[in-house]
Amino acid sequence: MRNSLRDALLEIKKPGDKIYLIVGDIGFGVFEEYSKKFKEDYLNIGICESNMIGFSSGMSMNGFLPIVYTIVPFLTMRPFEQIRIDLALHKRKVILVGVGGGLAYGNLGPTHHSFEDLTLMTILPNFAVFSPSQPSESKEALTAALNHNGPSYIRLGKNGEPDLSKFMLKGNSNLKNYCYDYKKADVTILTYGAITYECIIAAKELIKDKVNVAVVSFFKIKPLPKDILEVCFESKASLIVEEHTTYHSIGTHIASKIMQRGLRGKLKILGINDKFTEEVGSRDFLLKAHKIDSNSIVKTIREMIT
């Protein structure tokens, strides 16, 4: 996803425009072409994230459009006060791009895991929030952020996420339907971000056993597309899967919205429980440890339909 966003930025960026890339001592092997091509519009500000946010706010006030890039927990948690006051309160047009959402940096331990970031960023007024599920959506998210009149946050995976288009039945700018038509499915999985691929693997496995499972993904987290709520009302049963805590999560927000209208079907949320990760290992290892890998999703759906 990060390479796709870089390619989109290189395509969109023009000499003399107001777009400015700021990184926090990261992006080596990713932004070399950008830094050479647009030397005057690139700055590695070092490991000082709070200053980075304040700096980007000041640039925005002077007519620039800063894109700020670093690892998710360092971008969203370390300088949260500056994000809240310098960006959200003053509605500054700054695009925050976090790499390594969820458990992508699994081997680096809990300091580098990010299962609280969407809770933090979505509670801030004026913010738009995006979480692409596949590389092609990185450009969609960047374009949407550029068109948003205020601050934005884009949560990326790390790299190597697969193209999901071969599984897609239909889609639009708000949602994409994979594997099976959700209007006819026994269970619909609602999801976002890199975990979408695990959901598709689970759906394909269940379909082999005559359990019709649809996967519907969305990358616009805030504002939440109304289409997502309609999917819930048109589905027999819904499972929301997140690579994020389920405590004050996107899933709980969706549940709150649909409960206010009166849900008739089943609804369950599957994500990271309210705890830090004690194990150290790869993302695949940690998805299994937190029981949000494809096998765990299969097991959860079997329990839902029995």
Second form
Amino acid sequence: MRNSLRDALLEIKKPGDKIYLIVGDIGFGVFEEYSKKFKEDYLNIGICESNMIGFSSGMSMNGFLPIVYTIVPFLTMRPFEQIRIDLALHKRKVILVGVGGGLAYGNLGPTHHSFEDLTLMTILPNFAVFSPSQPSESKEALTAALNHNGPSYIRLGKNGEPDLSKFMLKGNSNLKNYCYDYKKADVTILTYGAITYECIIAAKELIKDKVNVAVVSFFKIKPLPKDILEVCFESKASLIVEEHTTYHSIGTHIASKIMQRGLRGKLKILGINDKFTEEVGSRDFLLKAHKIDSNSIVKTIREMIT
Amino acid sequence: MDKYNKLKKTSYKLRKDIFTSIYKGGGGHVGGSFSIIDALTYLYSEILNIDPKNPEDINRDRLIFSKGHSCQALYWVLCHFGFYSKSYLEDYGKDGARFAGHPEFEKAPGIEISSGSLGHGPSIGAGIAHACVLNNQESKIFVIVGDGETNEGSVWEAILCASQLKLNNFYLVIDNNQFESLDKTSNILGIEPIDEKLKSFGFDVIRCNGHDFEELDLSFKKIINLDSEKPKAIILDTIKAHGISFTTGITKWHYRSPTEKELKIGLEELDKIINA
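Condition change, the form predicted alone to the form predicted in complex with its partner chain:
Below is the entire complex, every chain and molecule, led by the chain shown above.
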């Protein structure tokens, strides 16, 4: 996702436009081509996230469109008040791009994990929030952020996420339906971000056992497309899976909307359960440790339908 | 009447407006407003290239008022220099009023940013200054912070950044009134020698009496005319709540509403200076 966002930026960026890339001393080898091609529109501002956000706000007050890039927790949590005031309150068109959403940084440990960021970024008025599930959605998210007249946050995984198009049955600009038609499925998994792939693996395994599981992913987190709520209403049972805390999350937000309209089918949320990561290992290992890997998703769905 | 005397009379008239407004509104930051009002009066009169009739002009200078709690000074200075009428300030402190106790950028022309949480203005100002350099604009960016505000780490991040990027259009103006909210700055988180610190961070620095218009004039003009790649800092040695005998340098006037009697005596004192 990181490289596909970089490629999308290289494709969209034109000499003399006002797009200006600011990195917080992160991205070795990622933005080399950009920084050579657009030397005047690139700045490694250093390890000073609070300043980086205020600075980007100031640049946007004078006609620039800053794209600000660093690792998710340092981008969203360290300078949260600058984001709240300098960007959200001031309605500045600045695009924050965070790399390493969720458990992507694996064995770098809990300082580099982020499963609180979407709560923080979605509670801010004026913000648009995106969480791509696969490389091709990085460009969709960047394009949507460029079209949003205010601040945006794009939560990326890291790199090497698979292309999911071969599993896709149908999709529109708001959602993609994988594995089984959600209107006919026994259970629909609603998900976003890199964990979508785990959901697809789980769905394929269950389909083999004649449990008809659909996966619906969305990358527009805020504003949340109405289609997503409709998917929940049209499904017999829904499981929301997220690589994020479930303690005030996108899942609990969807659940709250559904409950206010009147829940028709079953609804369950699977995510990180209000705890930091104590184990050490790769993302795959940590998904298992937090019980949000494909096997845990299979187990949860089996429990839901019995 | 010479220029400096005229400026002094203007700033003392504005103190009357501020004191009255805070009395009517039921509270406000007298201390920080009275310590910065002379410099604000000077800057809008003599330095800033901002047309009140065209306050959004991209080529204008910017005054980023980071010490937002002293907004009464900003509100009345902007009003005095024609950015809006007094009607904007009539309902201050009432429910449904235009202005809050900290400035908000969309509430009136001339207010560049919303501030109130300290330590935000320097980074915003550095970003504007950098954008001006990239755009070949000749605007000067003045960021006004309090001495207590420099306790914030983000101020020093911005100082490093302005120095690294050689933003010689960036002017950090420190209202060094030597008090924070509860005590003297030196008793809380001291900042001196602030001039030496800033020099070592790569700034051109000048220090002057922030209540003396002749010193303000000489200092600002000297630093603006320096042919240097460095960002600039002007340290204004000021006195908190300066201007009325019983408020000057007194901690409790950080945030307070005068009593009816204090208002009367205060206004009489200010009138004496204006009419001298």
